[in-house]
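Shown here is one chain on its own, the form predicted on its own, set out as structure tokens.
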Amino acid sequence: MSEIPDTAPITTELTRLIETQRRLAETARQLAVTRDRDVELATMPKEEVHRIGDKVLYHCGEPGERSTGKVPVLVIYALVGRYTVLDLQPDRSFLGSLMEGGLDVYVVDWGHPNRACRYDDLGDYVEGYLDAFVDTVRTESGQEAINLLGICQGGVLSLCYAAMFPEKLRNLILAVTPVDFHADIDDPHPGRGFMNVWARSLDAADIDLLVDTYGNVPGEIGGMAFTLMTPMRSLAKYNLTLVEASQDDAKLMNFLRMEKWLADRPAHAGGAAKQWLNDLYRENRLVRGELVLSGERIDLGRVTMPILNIYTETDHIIPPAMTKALRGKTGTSDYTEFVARGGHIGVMVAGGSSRRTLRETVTSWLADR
């Protein structure tokens, strides 16, 4: 009597194939009915209070509404990414979370540099644009000194500003901010610090040639560099990750909003790009006290206001050692570190308990001061 073949493996594979086809069909259906208006970013009410060219200072809240008696905080994001990631969606809005904590929030939109911006260097951003925006917040809030919160590259701008204009700041908060651009050499970690290695592998002349050829470094070049930091994750993003996200409406919107933000990456103004790559990534001049902006050496010893330094242990773009290097380098005795949950961007777009914890850390630290 012949044995009956075991059809269970075939049945299992057919079931998996059918489920895969179902999930792909659902992905196609969801994308077919999704429109750009469904994936809006930075929807929190805000009002323009100062503009310099395409660079805009916003006050967060209903237009015409001023938060008297609340603590003013000016938030500065990177030049190579739009501030809109700080207000990705209502339940993942870093700016909204600060407002929920009772703070009077202002934020800078650095815009999209054009050909006229190619010679803008870090000194122009710090001593020119940022100083003008700080003065506006001081006037609007009626405060002689305000609180500055800098994130990533915006943290470097904020730290330099604090060294140049310490009398205008009450407190300084930094998040995932690089300070020692060579700290990864002594504290190597697989999968982190690829931007550091890439920049150090280039000659200064190579960087100058790149910038001089384009004028401003296109956002696509920066975007490609960040993509290559996590190549396998990037390859899987538009198939495995997208299919998984599309099975849930909320997850799909999260995915598409982040993709929309990534696609809106601005160019890096030529002068600032040269300093960022040569003076900081290659030559590490900030932590060595050798960085010069607008003819003035940036002396971190002049940063005497209280500092809250936020970092994450899982940051693959700015390894934590680069951020923690600030300890002992400034002139303040009031220095606090806080380890946040999430990755480099995840810190700012976290929801749930991580969002509440970060907000409470910032607001309670400010309240104590």
Given for the second form:
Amino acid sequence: MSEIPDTAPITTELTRLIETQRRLAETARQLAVTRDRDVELATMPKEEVHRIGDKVLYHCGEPGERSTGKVPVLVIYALVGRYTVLDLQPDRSFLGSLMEGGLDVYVVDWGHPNRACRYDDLGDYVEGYLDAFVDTVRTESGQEAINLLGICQGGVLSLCYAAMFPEKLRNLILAVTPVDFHADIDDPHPGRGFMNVWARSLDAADIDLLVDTYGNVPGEIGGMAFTLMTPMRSLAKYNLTLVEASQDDAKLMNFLRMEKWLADRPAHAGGAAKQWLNDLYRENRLVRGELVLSGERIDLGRVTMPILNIYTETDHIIPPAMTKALRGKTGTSDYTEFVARGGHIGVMVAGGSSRRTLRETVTSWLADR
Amino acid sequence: MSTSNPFQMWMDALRNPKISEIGEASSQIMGAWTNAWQAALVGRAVPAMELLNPATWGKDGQKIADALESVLGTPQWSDFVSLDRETLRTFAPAVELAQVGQAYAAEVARVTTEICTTFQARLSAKGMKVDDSGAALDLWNDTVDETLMAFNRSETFADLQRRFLRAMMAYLLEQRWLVGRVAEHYHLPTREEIDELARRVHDLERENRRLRRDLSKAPSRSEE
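To test you: the structure above is the form predicted on its own. What is the structure of the form predicted together with the partner chain?
Then the entire complex follows, led off by the chain already shown.
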């Protein structure tokens, strides 16, 4: 008599197969009923208060609503990503969190540079657009000096602004902001600082050729660099990650909101892109005191207002060494560092206790000043 | 003497002293056309044959572009629209672009092999069974990630990227030049003209900002 075959492995495999198919079917079902209009970003009420072309200054809150007597906070995000990530969804809204902390918040939307913007350089952004927006906030609030909060590339713009117009700022808050663009050289890590390696592998003439040809650097090129930075995450995004996220409505909407934000990649205005890649990433001129904007050398010694420098130890885009390099480089005697939890983007879209901790850090730091 | 015999007529014609001149003329004409066909064969067909050899495709891009121009190129005519000739300008960067693509594909194949080899070695070292699919997938993903990250930061990748960028930009510039010619033909603004306008407006905006700033610093009339 032959032995009865062990059916356990077959049963296990069948169970796996059924589960896999069930998950794939659930993903298909979710995608069959989800439309782009169902995926909403930046839903917090806000009011346009100043527009220069497609660059817009918003006041956060119900239209017409203004806080009196408070020193407002102007939030500046990067040129290469939309500010909408700062209001990803109500429970993961950095802007909303600041408002919950009782702050009077303004935010700049840098828009989508078109061909007419190709000659805008960092000087135009800082001394032109940003200064105009700061003046509007000062006028609206009746404050001589306001608080500026710059994130990532927006932090660099804010830092340069603080050096050019220190009298207009009361406090400066920087988050995941690169200062020493060569700091990664002494702290090499295969999963971090790909942008640094990528930019330095190009000649200055290559970057000029890229910008002169396209006019502006298309957002897709930035997207490609991010894909190369985390290859497996990119490869697994639309299979493993999407299927996993689809099993839960809230997780799927998180995933889709982030996708929508990532898809909305503004081009990098040509003049600004040349300076960003050549003067900063390749030649590290900011920390060397050699960066020139609008004909003026950026002297970090002129940044004398209190500074709160926020970074994360797990930032794979701006390695922490690039951010921490600010210590001792400015003219301030009031310098504070805060280590937040999360990655480069995660720090802004965090929910729960991370969100609360960051809010309390910012509000209490400002309240003391 | 006239005759109605066709054969006789033919023989009479051959005896005509002019016939040798006609023969000579025919010979010269035939020779000239033979030369023309030979030139076409050497100048156009031989380069075309060279292009059919896949072994040459990955080599000197300029050589291939030159061969394509030999096959299809024409001189420039003052009173003909010769877009075909202008299109040929794009050959060199297009060929370089294709070659970079081939070189990149070759590197990707090498890296893929490296990923598989490393994965196998790690799987054996951990003593994992293939049906331990979850753990095996994690190991595979980690191996892919590490290997690709290392490749993306390598000098090989940087070289390919530089070549790709230069070829791509050259190709785009050639295309733009071609489209610009068409735009001019139909009295449409070219990219260069739009850029020039944007630059002038941008310079004016800067000047305006500078003047307004200077004005705000200047003492008012009552202070003077």
